[in-house]
Structures are given as structure tokens and as C-alpha cells.
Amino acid sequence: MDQLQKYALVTGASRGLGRYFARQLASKRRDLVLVARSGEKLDAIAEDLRSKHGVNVEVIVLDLGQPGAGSVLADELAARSLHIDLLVNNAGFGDQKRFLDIPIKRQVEMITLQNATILEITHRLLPAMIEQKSGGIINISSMAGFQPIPYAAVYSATKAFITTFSLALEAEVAAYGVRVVTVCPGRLAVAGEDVDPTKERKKVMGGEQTHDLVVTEALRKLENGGGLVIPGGINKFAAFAERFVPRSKIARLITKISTPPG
């Protein structure tokens, strides 16, 4: 098995952090499996990475927000004999509205994508990493996972799940040589190719992190054995300070200083 060609799998690879993970990994000469719903975007990214870096890039078009999608993805990897030694669980989304204003189908899809699918694909791919006594998993959580956030109630809950699960898994598998990185960025700056000059962005406490910075810190942490990544000094301080404030008070405070989304 040591002679098998190994791939890094990136979910949500057609945009945002997923796209930047794909670019940085390709620049490190990593062969890739890219997964997202948009086949056209994935094909364009894959062709660009092949031509620039000479790496192998496989594309899997799949909606990971559907029930059982993690198992479907694992089956497809097996059918193509694609062996994964780095899993980047990045796919996700969030809606900022009152809980009752978001259709329940949309909220269940969020839970499926950001929790159930991550569990399924990790459960399927982890045994081979343990057998090889090597491999890595990068789980993209959020600063939102450290506190209950009104008007993003389900999103912050899904991110809390990712953070807790990921940190616990890191401790479980460290003895087998498998590294787990938990990434908790604050708000990300809009990538250059995604800038919309007609939209004004409100400033947020902690500022914004660039996609490249977050990906660079995540990959550095992976190389150093895994662990928790909180990009930005203000975010690190906020994550530390919130431990001393009751969660119920945090939620009420956020409610008082927030404007309910229209």
C-alpha cells in the first residue's frame, strides 16, 4: 500500500477557502481530488492547477448537503481507486436570519453538510490513515463555534459541533500518526476575484483574515503535528476571554448589540 498514489481531498473546492487550499496544495505538488456542486467551476480550477503545477487533479461533482453524501463520496473514491491521505473538510454555508425566517429544509441541509457529511467521510477515510500510521485531516470550523450567536443559531451550533468533534478526534488518533487540524477563522475578506464593488461590507471586531493567511496557517499547523488554528491576534484573545463569560450572557449581549437581519 505504501506505493499507492496518494491524494489530498478538498470539499467545497469551487470557491472560498476550498479554492485556496487547492491552490496551495497544488503548489506543493500534491495531487488533488476536488469536490463541489459546480462541475463547471471545478473543471476550470482543475485545468488551471494541472497546467500551472503539473499535478493530477480529479473532479467529483456532488452535493454534500444531501443525506448520505459522505458515503456516496467515499464509494466514488473507492470506485476510482483514489487513496486519500489528506482530507480537508471545508464545504459549508451560513445564513444570518432569525431562526424562524430560515426554511427548515435549509437548516437541516446546513446540519447535514457541516456535521453529518463530515462524520461520514471521516469515518470512511480514517481507517486507511490509521493503518498507514500517517495522514491528515483539516476541519474548517469558525470563531462562531465558540459562542451561541443569535440570528445565526444553527450555523454557530454546527460550527461548535465541528470544533468539539475535531479537537476530540485529534486526541484519539495522535498515537496512530494521524494529524488533525481544527481551523477557526473569523470573518474572511472577500477574495480578489469575488469582489463586488456595489456591496459595502460592515467592519467587524477582529477584522478580516485573507484566505491565503488562513490556509497557510492551517497547513503549517498540519506540518507541525496538528492542533487548533485561530487566525488573528484579536480572535485569539476573544476565544480566550469568552471562557470567563457565561454563554447565556454572551447570547443576550450579542442580541442587544446586533441588528436583526431583515
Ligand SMILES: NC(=O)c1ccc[n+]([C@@H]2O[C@H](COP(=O)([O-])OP(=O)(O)OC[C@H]3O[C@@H](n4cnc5c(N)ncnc54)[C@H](OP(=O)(O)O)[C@@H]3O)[C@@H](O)[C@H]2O)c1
Second form
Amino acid sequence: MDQLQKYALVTGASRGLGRYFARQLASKRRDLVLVARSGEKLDAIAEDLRSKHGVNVEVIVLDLGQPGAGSVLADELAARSLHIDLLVNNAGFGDQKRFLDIPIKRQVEMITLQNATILEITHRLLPAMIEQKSGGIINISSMAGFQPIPYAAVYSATKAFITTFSLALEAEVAAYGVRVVTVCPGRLAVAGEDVDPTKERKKVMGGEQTHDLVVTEALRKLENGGGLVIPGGINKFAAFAERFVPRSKIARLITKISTPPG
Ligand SMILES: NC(=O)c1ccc[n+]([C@@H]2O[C@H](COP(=O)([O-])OP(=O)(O)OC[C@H]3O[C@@H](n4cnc5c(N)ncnc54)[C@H](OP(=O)(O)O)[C@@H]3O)[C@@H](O)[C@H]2O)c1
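What's the form predicted together with this ligand like, now that we've got the form predicted alone?
Okay, now the whole complex, with that chain kicking things off.
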């Protein structure tokens, strides 16, 4: 089993943070499995990483927001004999709207993608890591998971779920040599290649973190044994200070200082 070729799997690798995880891991000579729905984008990224870093890159085109997607992904990995020793659960999306203005199908898809699929794929890949007494799981949560957020009610709930699950899992599996990292970014800067000049970006408390910074901090935490990553000093302070505001008051407080989406 030790001689098996091991891959790092990154979900949501077709753009944004996932693409930066793929790039940094490839630069560290990690063979990769990239997953998302946009096959052409994944193929282009895979080709670029193979030619730049000489690593193996496999692409799996899959909608992870559908029920059972985590099992479909695990079956596909098994069918291709791809052994994963680093799982990056990154794929995700959010909507900033009133709860009733977001179609229920989309909200259920968000819960499936950001919660159920993560559980399924983790449940399937973890046993081999435990058996090997090594491996890593990086779960991308958000600052949004530290408190209920009106107008992002389901998004903040899915991220609270990831943070709670991920920190609990970290403690459960540490004794087996498996490292779990929980990453809670604030607002991410838009990567140069994704800038849309027609879209205005409002300033947010805590500023924006670059994708490279978030990935660097996550991989460093993994090397150091796992744990919680909150990139940015103001975000660290906000996550700490938030616990002194009564839970029953915090959502109303946020409603007072935020503008409802139009
Ligand atoms: N952006 C922020 O400010 C911010 C802040 C805190 C936390 N985060 C978290 O960081 C993670 C990455 O965010 P990002 O800003 O990099 O997002 P992004 O640029 O919108 O990229 C999202 C990635 O997820 C994939 N994805 C979305 N829905 C999918 C589905 N149903 N099945 C498979 N793949 C799917 C997308 O690929 P396809 O469209 O090709 O499927 C894409 O590769 C998310 O979990 C997000 O919640 C983001």
C-alpha cells in the first residue's frame, strides 16, 4: 500500500480558491485530481500544471450539488485507482438575498454541495487515511460560519456546519495521524484573471485576503498538524470578539448595520 501513487483532490478547482490550491500543490510536486462542473476549464488548468510542474493531473467533471455526488465521486476515484491522501473540500457558493427570494432548489443544492457531499466524500476517503496513519483534509469554511447572517441565512448555516464538523473531526482523527484543517476566510480578493470591471466591490470589515495567502496559510497549518485558520488580523479579532455578543442578539445587530439586498 505504501508504494501506491497518492493524489491530492481539490473540489471546485476550475476557478477561485480551488484553482490556487491546485497551483500551489502542483508547485510542491503533488499529483492532483481536479473536480468541478466546467470540464473545459479544468482541462486547461490540468494541462498548464502538467507542463509547468511535470505532475499527473486527473480531471473529474461532476456536479457536487446533486444528492449522492460524494459517493459518485468516490466510486469514480476507485474505478480509476486514484488514491487520495489529501482532500480539499473547497467547492461552494453563496447568495446574498432574502431567504424567500432564493429558490428552494438552489438552497437545497447549497446544503448538498457544502455539507452532504463533504460528509460523503470524507466518509469514503478517511478509512484509507486512517489505515495508512497519514493523510490530510482541508475544509474550506468561512468567517460567515461564526454567526448567523441575515440575507445569507443558509450560506452562513452551511459554513457553521462545516466549521463545527471539521473541528470535531480534527480532534477525532488526530490520534490516527490524519490532519484536518478548517479554513475560515473573510472576503477573498478577486483573482486578476477573474476581475469583472463592470462589478462594483463594496469594502468589507477585515478587508480582502488574496487566494495565495489563504492557500499558503492552509498548507502551512496542514504541515504543522492541522487546526483552525482565520486569515487576516481583523478577522481573527472579529472571530474572538463575536463570542462576547449574545447569540440571541447578533443576527438582529447584523440586520441593523447591513442593507437588505435590493
Ligand atoms: N469568495 C469569498 O469571498 C469567500 C469567502 C469565504 C469563504 N469562501 C469559500 O471558499 C470556497 C471557494 O470560493 P471561491 O470564491 O473560490 O468561489 P468561486 O470562485 O465561485 O469558485 C467556486 C468553485 O466551486 C465549483 N463549484 C460550484 N458549484 C459546484 C457544483 N455544484 N459542483 C461542483 N463544483 C462546483 C466551481 O466550479 P464549476 O462552476 O466549474 O462547477 C468553482 O470551481 C467556497 O467554499 C466559498 O464558500 C469564499
